[in-house]
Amino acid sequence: MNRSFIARNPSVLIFLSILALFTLLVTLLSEGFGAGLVSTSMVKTLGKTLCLCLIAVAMDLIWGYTGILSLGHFAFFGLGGYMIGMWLMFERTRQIVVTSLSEGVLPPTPEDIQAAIGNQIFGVVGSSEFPLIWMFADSLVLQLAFVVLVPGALAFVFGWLAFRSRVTGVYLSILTQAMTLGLSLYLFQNASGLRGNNGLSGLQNLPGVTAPQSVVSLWFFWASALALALGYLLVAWVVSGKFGSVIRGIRDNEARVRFLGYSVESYKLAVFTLTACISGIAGALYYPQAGIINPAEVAPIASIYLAVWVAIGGRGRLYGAVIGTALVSLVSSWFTGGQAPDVNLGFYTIKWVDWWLVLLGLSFVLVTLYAPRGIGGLFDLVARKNPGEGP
């Protein structure tokens, strides 16, 4: 008798229930809802954390289940942010320009409006012309499509070239990191058309929306929670069936899977492209809550942090990736936000803003040496499950 997907994977229902309860609790306690016990800045922090959890789920699929250590998935995350950021910045600037020019004696022409928008956006890099990549920046529908299509296309082309050449292991990791570095260096140039190191700013202001930030932050928080729930459900469904068995086989013994007649490269390419699309969606929700995106966000170090989060949580367990990312992200905000008190040793004062990365690196080393299954391994011990056998 075939059992349902949820019956075979009770951890999925547990996760979704906890996420729904958490979302409801934060909503009821938020400033936007009226209670005021959770500040707007904290709601934004939690919303951004949910987005990071979503890209961690994607990272766990590509690394924990398929065995590909990608050090470039934050490139896709950043591209998703840039795609939606272009529309947000264009439309907000257009509204400001139209309002300003309407106060003149003569009504502005479309050319006047376009030139004023270009000057407002690109004046910081000494230009007023719209680059070709901004051709569809005035269309929300197309920019939302690009959130998925652009990271997906980059992942497909890169993956096709890498996997058909059968690049594996550390060499593939280096290639993904090189891709991320190359994209970051390109975006730093003013000629990239994305304002160079200035990036895109003011993304927290939704065009045409007069609601206060306390309410807008709740909207993004809900959207982030929904995206995480759907992404988790999708990835859990992918790894629970035959497809999941094949990619686990690729992770454990790629040569044997190829000998059995499976197209290993096609499976790798499918997973790589899917996780890039998920990462793009996560980035598109993250940066409007952050308010700004610049090339530094796409730097290779961010993808390395992502691997550390998943390793601490426990790769090969989707909930482990979420727990590890949420824990490290929130603790990082506490330490680097100046909330953690300094420790005075008499001869030296430990300032956690400076020492947080050392603590994170030490945690990664300790987990790798003494708890390779990560935090998720603790749940495996309780449930008496073997790692990597389900979501």
The other form holds:
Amino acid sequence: MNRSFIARNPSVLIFLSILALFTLLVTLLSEGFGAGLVSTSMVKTLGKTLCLCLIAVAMDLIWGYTGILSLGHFAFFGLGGYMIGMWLMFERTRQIVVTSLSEGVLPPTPEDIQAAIGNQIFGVVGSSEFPLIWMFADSLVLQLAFVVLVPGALAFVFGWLAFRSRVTGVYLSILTQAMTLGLSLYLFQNASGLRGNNGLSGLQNLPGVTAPQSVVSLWFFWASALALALGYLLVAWVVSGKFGSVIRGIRDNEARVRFLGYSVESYKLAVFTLTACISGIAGALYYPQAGIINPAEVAPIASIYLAVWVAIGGRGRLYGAVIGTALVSLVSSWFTGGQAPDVNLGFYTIKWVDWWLVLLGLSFVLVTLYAPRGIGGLFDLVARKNPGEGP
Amino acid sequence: MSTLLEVSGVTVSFDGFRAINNLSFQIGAAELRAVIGPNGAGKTTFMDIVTGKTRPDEGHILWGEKSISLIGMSEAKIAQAGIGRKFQKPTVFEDQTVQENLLMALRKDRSPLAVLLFRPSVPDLDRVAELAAEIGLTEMLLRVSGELSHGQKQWLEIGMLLAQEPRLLLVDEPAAGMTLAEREKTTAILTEAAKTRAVVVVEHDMEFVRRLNCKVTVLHEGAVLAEGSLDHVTKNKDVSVVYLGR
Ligand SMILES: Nc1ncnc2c1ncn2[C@@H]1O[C@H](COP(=O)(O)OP(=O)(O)O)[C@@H](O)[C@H]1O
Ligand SMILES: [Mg+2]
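Given the form predicted alone above, I would also like to look at the protein as it appears in the form predicted in complex with the partner chain.
First the chain shown before, then all remaining chains and molecules of the complex.
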């Protein structure tokens, strides 16, 4: 990354500085390391928000820059979560099992240990056998690699089939919805080997770590901030040069790019796969903070929300995607978490838990109609860079 | 003169309608050729076939000294083989600068990884500046191309074609919507380009074709009606029937 890249993209430096400042501030106010003004659960919420911002950056790359409206990126996010969840759950259960078995008279054999872990984890789905996909669950290194490789491989195969047949526009969006729906339905089955609708739980506990959650939550918060910073930097670099020119060209007129001699399909596939890998990492950091992952997380609606966040923030500009996601997801959890006071109109009581979706839908429509550049577009108005163009 | 592109016996139907009907066409390595014909004659479809956008039902398309068949090759591969195309409607990337448009077209490795790592060198930028001068857009180099006038966009597109360094240029109605002065400049750019490569210009403006001063192929209902100098083809009885209805 040379100096001219940062020099040519001052917004990257501004973003990274704000992120660093925010991280420092939260740390200083946290229960784990500071004044205790920010609760541990708030630290987790903020950490999860940073992960959502990271997948939003990926979404902006695939949709805002390349013009492919993927409505399936939460499948990759969820897969990342499952991959790290498998190790977390296995290793923690193993430690508990070993401790309890060692209290017995005879030292446990490896078979005993394996059977006991299997019983603990798969008892809920009426099994004690380890499914084949848990083969490497005892290896942190491999499961970490799968966080990137599994979403990447799924995206590569899906993308290869879809792009090669030149599926575009709304048809591709529907296909990505089908993909995430298919994954969700598959995971719901007990036979999937990932505990069906129970999902994986207890992910907030790091095996072998005795530090309290107030401290662990900050570790994850920092890791999320770092991942967002690196992801942002990477994507900003990818879109800055000729590669950025080509993908924006694909977005605006893909036939023209083909006649310039670029293999449009390869570019789409590369971007689709890269963004899936980034989404996997974001998911792997998100779910240990959430504590649980289940198949509902990769339901089609999740990926639609992602598109709404990015649209409201302003697509085609990375900070827009981040602002939109942070704002909407935080406000959303405030409304749906039951913290928002109900409004009593006398004849009718507005319950925000129900009405929030209407509000979100309305703001989406309004942004699409009146501010297609989203919240990020406001910066143009302030900077007056493009005085000729509307907001 | 050696043949660069040889199209023989090509037929294309759209839902039973024969847009191109047993068409044959040849062009040499450094030749300027005008293709004229009334609306719907199949001129654009002809370009679609050569550039791989439309696949012919029948016929052969052979390219270069080695007579490679272009049928079945992807658009990107055909473009990489050396065929550049300018569309009827000017299509430049409007939200990118003139420089970015030209850099994208510059003849370089087009694989995603190479493009990702590409940073323009000084010779690359010099070449872009040179091209911009050729098409009269030096002042506009750092402007967003959406701000260009209609004529300037047409030139930028021609500039992008030249940047690709193709051996064959297919230019679809370059003079449409241009002022007289702009047309003269366009003629100059095209005749200059044809000194070192093959250029096919589709046009139905006769005045413009006369100015190009080259061999003319007349298309009608998807087939070649006449071929030769402009004077020769305008004397042809069939041509006057098609154009003038008598
Ligand atoms: N994709 C297509 N589907 C159906 N008909 C087409 C298609 N492309 C061209 N045609 C028809 O083929 C004929 C030739 O079109 P075109 O090549 O655009 O003519 P020109 O460029 O000479 O005006 C026209 O009658 C047109 O309607
Ligand atoms: Mg035409």
